[in-house]
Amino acid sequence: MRIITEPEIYIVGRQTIDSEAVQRFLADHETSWQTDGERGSELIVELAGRACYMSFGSHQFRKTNADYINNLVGQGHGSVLEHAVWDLLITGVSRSFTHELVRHRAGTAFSQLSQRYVDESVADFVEPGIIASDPQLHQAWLSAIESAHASYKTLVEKLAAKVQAEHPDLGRTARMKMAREAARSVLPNATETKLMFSANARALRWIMTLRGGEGAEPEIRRFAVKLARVMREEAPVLFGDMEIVRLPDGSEGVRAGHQKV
């Protein structure tokens, strides 16, 4: 059993652009497109914006990818950002955290670890910072976690035996699912979980802004700050205005340079 205090974010999927298809589209419409963009996500956004007005070939529209997207963002044209999508694997977060994150349904998708199928006898747990910083609170929290975890393991063992006795025709997978789905009722919200999280650029900006604010729950605020750092490096044109700020309580938060995108 490990005690975790920081989330991890792995970018496992990102968009690419099919240059041949784009060139075929441009040729079919007797136009051309010059851009200095190199990242698929940023090229997709520029392509979407230019397609709205067919502003590809005219000399006055041949600004840099960064200039073009910054102009869109500055004017609040956030809809074109919805075409840029990433797939993130998130670990080191609690069930409390995912209860908050899954409320963001627009422009997102979630696939979370199943406690019905996965054996939580080897689970890790996420400790809130305000508890971890105080030795007495930490010890009280740790005792509660260890007690709950021990109860879970006892319940799984006894429930598995009960199910096998009462349903001898069930296969092992079905038996263990029945045992774990009942035993998980004693696991705390602090139980660490993992999820695949897919979201478009506009949704990510909203999550960073809302969950990186002063009123956000601390664990999801730490995630929003880390997400902002990761995405500013991943796609600086799309997320460069997401600023890491110091909040009144001394913790870090996120503030968007353009709030209404």
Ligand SMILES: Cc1cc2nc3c(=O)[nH]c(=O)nc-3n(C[C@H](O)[C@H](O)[C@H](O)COP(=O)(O)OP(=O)(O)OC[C@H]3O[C@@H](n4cnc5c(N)ncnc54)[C@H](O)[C@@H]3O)c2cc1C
The other form holds:
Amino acid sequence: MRIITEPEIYIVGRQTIDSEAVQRFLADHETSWQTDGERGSELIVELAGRACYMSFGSHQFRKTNADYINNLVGQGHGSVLEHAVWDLLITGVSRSFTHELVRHRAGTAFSQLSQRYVDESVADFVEPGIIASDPQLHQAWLSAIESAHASYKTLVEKLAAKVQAEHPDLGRTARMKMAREAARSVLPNATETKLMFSANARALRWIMTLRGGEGAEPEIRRFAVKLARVMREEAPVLFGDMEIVRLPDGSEGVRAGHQKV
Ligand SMILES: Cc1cc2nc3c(=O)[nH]c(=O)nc-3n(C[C@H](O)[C@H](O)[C@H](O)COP(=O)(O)OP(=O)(O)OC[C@H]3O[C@@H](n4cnc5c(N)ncnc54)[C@H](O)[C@@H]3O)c2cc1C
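Complement to the form predicted alone: the form predicted together with this ligand:
What follows is the whole complex; the chain from before opens it.
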């Protein structure tokens, strides 16, 4: 059993632009497009914005890709940002964290580790920083986790035997699913989980802003800060105004240069 205090974010999917298709579209419309954009996500957002007004042509190269997108964001034309999408694998987070993250409905998709199919007798646990930093509280937390985890393992074993006795025709997968789905009721919120999280730039900016704020719970706030760092590097034009700030309690938070778009 590992005790985890930091989330991990892996960007496993990002967009590319199909230059050939773009050139064909421009040729079909007897126009051209010059841009200094470099990243697929940021090129797609500029292309989407320009498609709204068919504002292509060589005379349009007055604005850089950054100028163009900053102008969209500044005007609150946020729907154009929905065309840029990423797929992130997130690990080292608790079930309480994911309960909060999945409340973000707009522009997101989630696929989370199943506690019905996956054996949690080898689970890890996420410890809140305020507990981890105090030896006595840490000890109290650890014994509660160990006790709950031990109960889970006992229940899985006994439930599997019960299901086998009562439903001898069931295969092992179905039998273990029935045992685990009932036994998981004693697992704590701190149980570590993993999920694939896909979201567009508009949703990501909102999640960082809201969950990186002073009122947010510390685990999701730490995630929001990490997400802001990762995405600022990934797409500096789209996320460059997501500033990492020091909050009054000394922890880090996120403040958006441009508020909700
Ligand atoms: C500090 C804090 C405390 C919280 N406490 C609680 C709590 O005690 N209990 C609780 O249940 N939840 C709580 N939440 C969760 C909160 O209520 C939201 O469910 C969550 O933050 C998702 O944000 P969102 O509503 O902006 O949704 P998102 O899905 O992220 O949507 C983004 C935006 O799209 C628009 N939108 C999305 N769906 C609709 C819709 N159906 N109709 C109109 N517009 C829409 C809205 O403008 C919304 O802000 C808390 C959140 C925070 C940050």
